[in-house]
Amino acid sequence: MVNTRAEAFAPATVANLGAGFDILGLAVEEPGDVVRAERRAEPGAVIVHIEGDNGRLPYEAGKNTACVAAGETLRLLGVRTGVTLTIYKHLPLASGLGSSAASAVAAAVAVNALYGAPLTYAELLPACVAGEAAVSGYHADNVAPCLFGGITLVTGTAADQIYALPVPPGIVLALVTPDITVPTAEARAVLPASVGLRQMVAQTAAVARLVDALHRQDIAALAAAMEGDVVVEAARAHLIPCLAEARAAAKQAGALGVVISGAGPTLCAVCDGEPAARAAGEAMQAVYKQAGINSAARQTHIAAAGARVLQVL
């Protein structure tokens, strides 16, 4: 029997844990975006309709991240057919969650699905950040986590330069959203072009104290050392409003650390349990509402598992 439909789902994303810019990222269990893939006799893959995002994203094949990892999985899969896509939006579009690299993976994961999954998700992850590339440029600290899941280290966009790092059992994640946008080309061009040596020091020394952090599953030393990052906050603080004042009130609150969720303006505060996690998101919000600012909170654990397939038919 020939598959016509297959939909996935990939989770949003946590990229750079503070210190580890570029290099590191996390998968949460929620929330998410689903693509839908179904046959067509035509070679490649079109969009047919994207619901969820106010009519922002395009459907302009090389545009839109979704379609060029379909395009890319189906030139993998060497099929002379094609897709239509249908993207589902569950992601708030330039709010540091990884929602570009989402509708990439989920995409290429349904396509694979639809022909069979012959490709495994080391196979499918160029095709992955062949997506992502076509807005956010080619890297895969947002793609590798939302993909493979967990915590990962991007050393390369290769499957053999992503490494999985442990995960401590009983952390939680405040997620708290203000209704800003902060577009990735933005935030990297605040970026310096050079650090200094003392800086360079720093940022290294903390992110070898998060992967030991890690390792040891100490769950305060690593929420300590994402907090060590000394050049790219530094950078890109004034674009994420009152982020000093929600760090204070979320660590008030019982959070252990709290930083910009990729290139913001999430952020991410880090808890050892539920309660802690949800206090910490209600104080975030309470500073948002009190400067005007309307935000969305949401309590989340790390995605032992990254993107999976949700029917095949």
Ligand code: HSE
Contents of the next structure:
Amino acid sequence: MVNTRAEAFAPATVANLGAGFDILGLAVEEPGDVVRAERRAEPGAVIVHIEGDNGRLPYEAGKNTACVAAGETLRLLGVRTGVTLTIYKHLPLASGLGSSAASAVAAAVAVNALYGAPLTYAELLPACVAGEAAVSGYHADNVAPCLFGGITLVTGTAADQIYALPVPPGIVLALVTPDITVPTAEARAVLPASVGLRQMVAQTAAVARLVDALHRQDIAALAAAMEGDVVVEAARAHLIPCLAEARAAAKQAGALGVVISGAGPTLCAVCDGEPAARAAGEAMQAVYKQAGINSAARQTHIAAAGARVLQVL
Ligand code: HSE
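Mind sharing the form predicted together with this ligand? What's above is the form predicted alone.
Now the complete complex, all chains and molecules, led by this one.
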């Protein structure tokens, strides 16, 4: 039987986890993007409709992350026919929640499912990385957790350079997104080209503490280690309004630590349990409200699994 349509979901991700710039990331249960792929006789991928982006995303094949990932997946599959794509954006753009990675991953998984899913997720990774690269450069710290789920250590863009780390039970995240955009390219442009030896020692120590805390399921130590970033947050803080105030308010409300999610402006509060996450989210929103900035709060868990096929018809 030939499938005519497949739909896949891919979750939001929190990259960096503070100290682990470009090498650590995690997948959350929700929200996520959905991409529908349908067969067409002509080769290649084309986008027929995008919903939920307020007209901001490009339809051109080479500029849209989902279209690039779908085209690469078709190439890996070695098929001569093509696909049309419908993208349902549920993630805010340029918000630090891995929006471009989610669309790329959902597209790759949907196209693979359309053709009977012959490729493993590891085999789909290069297509997803190519999609992400179309908009924000060759790094897999969003793409890898989005595809595979859980918390990932990303030491390169190949599947054998990605390691699954343990997820401590009980951890709940409060994600608060102020209503401003911080394009990843801009947030990367402000980073220092080199760091001193002292900073290098402090940063590697924080990452080591972070990985150790995950293995010991110690959420408080994890949150403290995440906040041990001495390089990236300092350079980006001016791009994130009310960072210090929001962090203080979240901690006062019970959060164990607060970091910038990805390139921002979303803030991620690490909490032990749902009541603390709810209170932390409300406290951060109150800070933004006082500053006259609208914000959206989401309380979510780390997802053990990443992208998934929703339906194949
Ligand atoms: N690690 C990246 C950054 C995440 O912080 O710039 C955004 O893709």
